[in-house]
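Shown next as structure tokens: one chain only, the form predicted alone.
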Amino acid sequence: MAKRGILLALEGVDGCGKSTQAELLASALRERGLEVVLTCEPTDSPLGRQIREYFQGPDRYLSPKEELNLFMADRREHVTEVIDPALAEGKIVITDRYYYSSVAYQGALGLDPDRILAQNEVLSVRPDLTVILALPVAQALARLSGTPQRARQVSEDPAYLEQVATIYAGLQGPHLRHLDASDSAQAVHAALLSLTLEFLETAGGQ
């Protein structure tokens, strides 16, 4: 039987650099001869595209529970069609956002973060390592405003993102790491790669 793969999740507020860091990390691991699947949430499925279109729209008209249900449905499909098969083949899966995004973002809308976490851990594969990229909200929004031709999302309200960041900052667990993302992209990549390689070595033989 093939050895089970490793699931790595990158988390953090909008503008913290997750997507950039996910791509840099995937490239660095592939250069070391490792098989890597790079994926994201919301996914590129029809449901994932529906979620993206909603957040790029003019109004946030769904209730927090309705938003959570959409994300969980997309996540269930993501796990079944992408994550589980790749792990079964012994690959390293890097996901740009996972269920801690629901904990933080829908939790900041008033839902119980602990309940969201419990619900998602029933339907999802638990990450072997989750790295939360920590960046002050003002700095994150400044990065987003400097991105050309990027549509602003309805979730990018400063006061709301402060609540999201507070929930992220309070998350703790043996598979959770908080990484300062305020430095340059290359410096953050170096720190993330070092952390990941150390974890893989400890995990045994990746």
Given for the second form:
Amino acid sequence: MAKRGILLALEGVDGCGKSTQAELLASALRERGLEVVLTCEPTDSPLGRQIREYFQGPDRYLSPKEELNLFMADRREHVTEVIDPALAEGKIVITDRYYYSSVAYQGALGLDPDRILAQNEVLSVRPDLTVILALPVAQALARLSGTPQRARQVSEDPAYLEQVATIYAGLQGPHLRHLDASDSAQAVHAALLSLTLEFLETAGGQ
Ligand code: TYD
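Could you output the structure for the form predicted together with ligand TYD, given that the previous block was the form predicted alone?
Everything in the complex follows now, all chains and molecules, and the chain you saw is the first one.
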């Protein structure tokens, strides 16, 4: 039977540098001969694209519960179609956002974060390691405003993101790490890579 792979999730507020770090980490692990699948949420499926369009639109008209249901439906498909098959082939899966995004973002809309987590843990495969990139919201938004091609999203309201960041900051767990993301991309990458390699060594034989 194939060895089960490893699921790594990167989390953090919009603008914290997750996508850049996910790509740098995937390349560094591939250079070491490891098989890596780089993926993200919202996904690139029709539902994932619909969610992204909604967030790029001018209004946030769905209720928090409706939003949560959409993200969870997208996640279920993500797990079935992408994550589970790659893990069954023994690959390392890096996902740019996973269920702690629902905990933090839909939790910041007033839903109970513990309940969101419990619902997701039942429906989705648990990540072996989740790294939350921590960056003050003002810095994260400043990084985003330096990205001209990116449409401002309804989810990028500073007061809302402060609440999202507070929930992220309070998350604790044996497979959860907080990493300071305020340094240069290369410095954050070095820290993230070393943390990941250390984890893979202790996880056994990857
Ligand atoms: P984002 O990572 O910004 O996608 P992209 O960079 O491709 O536009 O995700 C879009 C937004 O979706 C982001 O503001 C966070 C939000 N989100 C949630 O509110 N809940 C979730 O469960 C997920 C996965 C994302």
